[in-house]
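Listed next as structure tokens is one chain, alone, in the form predicted alone.
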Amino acid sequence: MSTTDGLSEADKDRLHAEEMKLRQAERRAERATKKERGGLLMVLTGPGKGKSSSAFGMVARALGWDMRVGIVQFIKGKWQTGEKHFFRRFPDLVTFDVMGEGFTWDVQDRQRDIAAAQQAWRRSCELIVDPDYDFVLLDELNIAIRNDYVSIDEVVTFLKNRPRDKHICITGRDARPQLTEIADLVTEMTLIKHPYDAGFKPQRGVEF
């Protein structure tokens, strides 16, 4: 049984009034502890779908305050997606570099994804110290790292070092412990449901 039960309506929103001032306060105050400001490291993982897509998505929130932005994509290939389309309409304010050779079982060539990987995190590190840039994606980096074309080791001593005035935000799913560990915000996507499974084709505009 509610409390509210037999409450009048009038009697309800002084309630509801009340409890919000409250948490209004508590929230406030927990605000008021918060004193860090500086770039964040990012990691976005999991088996579900959606983390480039919520990455992209921070991508367009700090164009919304004229961040500048720099993007690597490790995996993608030169194939055409949405996001690629839409954010090289800001050209002043947003690199976008696909440097990746696609997915593995279509290139067939481990030393060419090996050497397009190295190709591409060379880029990242160039992107992450250079002082005009202030948000930086690494979409699909988890995937290099995982099949070791890229060096776990390398990357978190360079994460370690890297300016502190700079978001890096890192996709890609089966991120490496390593790296989780001195990331700032993790994000793990769950799996529940997936239409490819039901046997949807990758819809344009949802996929890619």
Second form
2 protein chains.
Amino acid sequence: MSTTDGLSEADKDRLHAEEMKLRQAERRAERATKKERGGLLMVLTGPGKGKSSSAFGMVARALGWDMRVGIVQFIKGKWQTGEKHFFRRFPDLVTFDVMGEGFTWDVQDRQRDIAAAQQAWRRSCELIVDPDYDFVLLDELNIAIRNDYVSIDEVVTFLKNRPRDKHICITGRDARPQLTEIADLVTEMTLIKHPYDAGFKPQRGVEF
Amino acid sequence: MSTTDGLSEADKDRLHAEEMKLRQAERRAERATKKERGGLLMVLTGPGKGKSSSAFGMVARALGWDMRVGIVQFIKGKWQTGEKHFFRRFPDLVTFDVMGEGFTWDVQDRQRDIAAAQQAWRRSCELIVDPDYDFVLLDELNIAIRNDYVSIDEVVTFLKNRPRDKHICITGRDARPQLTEIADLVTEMTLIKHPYDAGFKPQRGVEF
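The form predicted together with another copy of the chain, contrasted with the form predicted alone above:
Below is the whole assembly, all chains and molecules, this chain first.
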């Protein structure tokens, strides 16, 4: 039962107009208190689907505003992915580096994984300090940190001293608390239902 | 303390190679049981940031595979958004319809909201049954349903009988249980930290 049950349509419309007027005023007053602008540090984590895809959606938004975007993928290696195919079509606007050679269980060579992750982190630092970039995405950096391929202390120290003129987005499950603590935005993707569990293969346009 | 503490680097490397070999075998065996392919119905909901941006990231992936994409935005109205600016650059691949005239508290006219939402739903149905589209995004449909502008029963009945040759993604907080029940993928974006709460204005390339 909603509170508007039993009201005529005309009454619902009038009530709605009054409520929306109030809400508009509230939102405007609230909005007026939001004065900060500047580069955000964002962390997208959790076991649900949507971490990397959300980051790539922000990349699309940034490109819509003619920002320049730098992307480093820490894990996906030689995989053919829709995101790589697509964003590499805009080489003037997007730098898309993929480090490593695939998921770690396909490599089975820890030293090679570490070297690839370290190289990816060095590249990330270059992009972050480069004033040409407005948005830097470090895709699956959390996995490289979790596997101890990149030092969390080094990452946190670097990010604390980052230039504040660009957005930085870090994805991957198991984000370390030291990282979420210094982030401006943290979303945890909570898994409610995943097609893989229902027998679906990972599919183009959705998972890669 | 990790179980590998105290091991030499060489021992860690050897242990890692053995573990990864096992994991690779496990993953391959598991993967072999995943045989289903076909259009997924996806619902991205919850209060955290990343619902629409995740959907737009999947759009980018789909475009990377040369799929054709139809987008209907139920709420954003006349807003200038990065996603609109960007995806409208590919009119041969993306149809981008924006219905309505902004957030409901700016309109204050319930009948106009209802008419816009109904029109957006009719457009959504056209895109879903059109064999030319491989991926259809109904952005913020959950809000139109929550506001009773579009009937949940009508949506569920239509989607149950949808063609299975394309992916459909529905976003917006407060997804109805009748909808998540019939979905193949459901992620709840859990809000851990949002820059708006720390005084930041919504920013280009991130929130729109």
